[in-house]
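Starting off, we have a lone chain in the form predicted alone, written out as structure tokens.
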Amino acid sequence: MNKVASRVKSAFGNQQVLLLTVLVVMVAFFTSRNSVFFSNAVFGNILSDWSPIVLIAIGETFVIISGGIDLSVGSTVGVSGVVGAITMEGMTNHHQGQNLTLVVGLLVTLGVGLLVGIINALMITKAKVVPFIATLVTMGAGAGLSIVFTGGDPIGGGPAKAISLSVPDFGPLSRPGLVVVIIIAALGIVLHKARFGRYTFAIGSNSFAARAAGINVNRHLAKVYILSSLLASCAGYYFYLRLGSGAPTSGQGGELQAIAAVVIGGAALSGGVGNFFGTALGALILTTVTSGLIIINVAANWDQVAVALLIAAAVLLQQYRNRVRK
């Protein structure tokens, strides 16, 4: 008996099974309320709304566990989005193939997220400036030039494959959809697995030891803004595909969305503590909880609030576990 208790305490004791008997017992209160909760349409549309906060998580994972933040993801979804959504108008009005627009409208979309990941890195790694600030400032740039380009309105005309592409074709899952699930399952082997995810684990728990260690400390910090930069690009990409235009608004209140799904998760916004199992099922928790309030007729001003008590849960909980290894 009592090594069954210890079995159960145990597990209870993992963040990762703690988020997965959430999301459960969250699915079966939705369904209980409005059984239109469980069907694929339901499902598809709350995975269409984790893959890009996903996305942009799962990168914000890798800052913060080197011990830094990046509040310019939002931007920079949008930002890359509507620059993406420019070129793609013009090639199309242009008469361009929609196969060939849309290859060159995803390069221009990275292009603009490497841009703003390298400004992150070097103002971060060269003029010695705080995440914090850095990253506020691409923000706040990203942000302007985002109704500078568009005047504040959504840019459409571009290929009209776009949009069908999103439609699920894997379950519940679209054609995007089943890359974002590739990409943040080969991200995670990289966290977890390799040299990568090691250095940014042992810059983020003791950055003075890790360059004692001959780890390049500077440059592996730029590697992971840039990474969380693409990500983000990659967001708004997705959200283009998804809406079929590109929104200035695509990426707002994104950098939030991230953070709190990565504290959810189980990381420490200290540093050199997360995982990427976590964040992704942290992720899928906000998009439930937004989709489920929706569906039993709750106000949406109550999503904020039910997002900040779980933030507010999962930091108790990581407290409440840091005094129990202590």
Second form
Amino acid sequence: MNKVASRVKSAFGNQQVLLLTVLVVMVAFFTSRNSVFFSNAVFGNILSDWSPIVLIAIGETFVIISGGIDLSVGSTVGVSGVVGAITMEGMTNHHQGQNLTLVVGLLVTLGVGLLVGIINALMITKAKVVPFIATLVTMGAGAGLSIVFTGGDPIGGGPAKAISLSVPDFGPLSRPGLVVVIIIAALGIVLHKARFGRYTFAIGSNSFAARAAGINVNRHLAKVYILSSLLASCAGYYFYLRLGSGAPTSGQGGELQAIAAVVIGGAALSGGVGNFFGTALGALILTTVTSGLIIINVAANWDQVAVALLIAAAVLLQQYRNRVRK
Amino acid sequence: MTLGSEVPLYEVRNASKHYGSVVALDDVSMKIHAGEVVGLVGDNGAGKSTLVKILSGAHQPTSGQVFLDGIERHWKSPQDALEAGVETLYQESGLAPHLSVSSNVFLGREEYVKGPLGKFGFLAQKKMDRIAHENLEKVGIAVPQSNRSISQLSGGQRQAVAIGRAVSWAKHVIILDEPTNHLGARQAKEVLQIIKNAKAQGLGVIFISHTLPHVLEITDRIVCLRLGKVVADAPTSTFDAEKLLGTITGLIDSK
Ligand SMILES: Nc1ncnc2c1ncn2[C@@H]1O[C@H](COP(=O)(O)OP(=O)(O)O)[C@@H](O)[C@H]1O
Ligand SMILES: [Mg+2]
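Form predicted alone done, so how does the form predicted in complex with its partner chain look?
Shown next: the complete complex, the earlier chain at its head.
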């Protein structure tokens, strides 16, 4: 028994065991208040909410581990989804096939993400703007542009097939949800087992040492910010498939949820610390709280209070740990 | 000594470095030969660390040239110098505290798993753990476990890892900026022994220190900087403690 426990611990680290416990307790609590909570339908809903958040949260994990921050991910979800939706609406009006339209829409959506990422990367690595300000600029510009492009309304009128892709085919998971799981699992391996992740940790831990060891710090950081924006545009496309339209508001507040998930997951905003499972569980806890509170009929605004408390608990835990280590 | 007649292993000629209006280095030249330990001394702010950064490729000189084995080199980044076999231990910590000992030893030189996964950058962590341990041991360092993170080590252990990394990778030149700082007497002695071993292997060593007995014990030649200029460059045998101190402070002017 102890052996199993210590295996679990070494595989996931203490933080993740704790997060898993929190999650189980939450599920038990919500189920005890309303048994409807424990159902495939609710879990499916939670996973649908979780998928776009975990996408941007994993990108944010790389960014935060590298010692930076990306505030633009939420508005990149919106602007990329909107531009993709406008493209798909136009193609549909011109009687293009649904599959072709969806593929072109995906490429355009990702293209917008790539563009935002390149702008962030250039500002941060070439113009030496601090990440907080650089991504605040693209956050504002992206949010503004998605309103300009749409007049504030969701853009539908694309392929009818889109929304039918988002039914739960794999247990509670939809096909896009499954793709999300595959993407983030691959990125988790890259973060912890490959050179790209190693350099991300090294730069966030001591960028002088990373440079002295021959790492091209600027080039690596550029890739990290581009990855983050690309994942945000993946989330933009995910929303399109789920809603059948691109809404300028679809990623609103996403940056805060992503940062919250990363911090709850055990990362330090000072860089060099963070992990994949923590972030994935952090995002799952956030979406579970949101769904749970709705199902047990707690007024929606308490959700934000609950999230704030979770962040506070995570930060306190981290400080306590740091003190114990010293 | 006939060293002077050979092509120097590493040489800097007429290097100057300005930080805005601050002249950190002013027309500095120095040479080092294979198997030679050169002491670089000077008061705080004399320009030692700045010279180190030029020699290691971390900074580019405002003017001046660098020669390795008689061939002029232009280091654009530390990577260029590392690839050419010039290793540096910086005064600022050159280790990433959140990474393990072996990850630090292999930082920028990772080993990858065999096959297609390796092409994607998958790390051969076990192999790196093992080799890092062997290399540190070879250099003569009481090695902490390879997979422990640097933040869990004492100051002396960290310094030992940093020195071990530099020495084990160095092919031609090794530059050590105040490596015995913050070390106890026994650890400092270990570091001096490591330097002697490196010299015996034919490496050129540039040793920077404020601990003058160490400089007098270990070096073959001493270069002294004051306010960014070379004020002395002579065999160590021509110095004693008093003269060296006088040269550093400027009470004795040897030029
Ligand atoms: N990055 C920098 N920016 C501005 N001034 C610097 C910088 N690095 C060093 N200096 C200045 O250059 C001079 C030489 O410093 P340094 O090379 O660190 O001396 P030392 O290592 O001999 O103590 C000092 O006056 C220092 O303040
Ligand atoms: Mg110095």
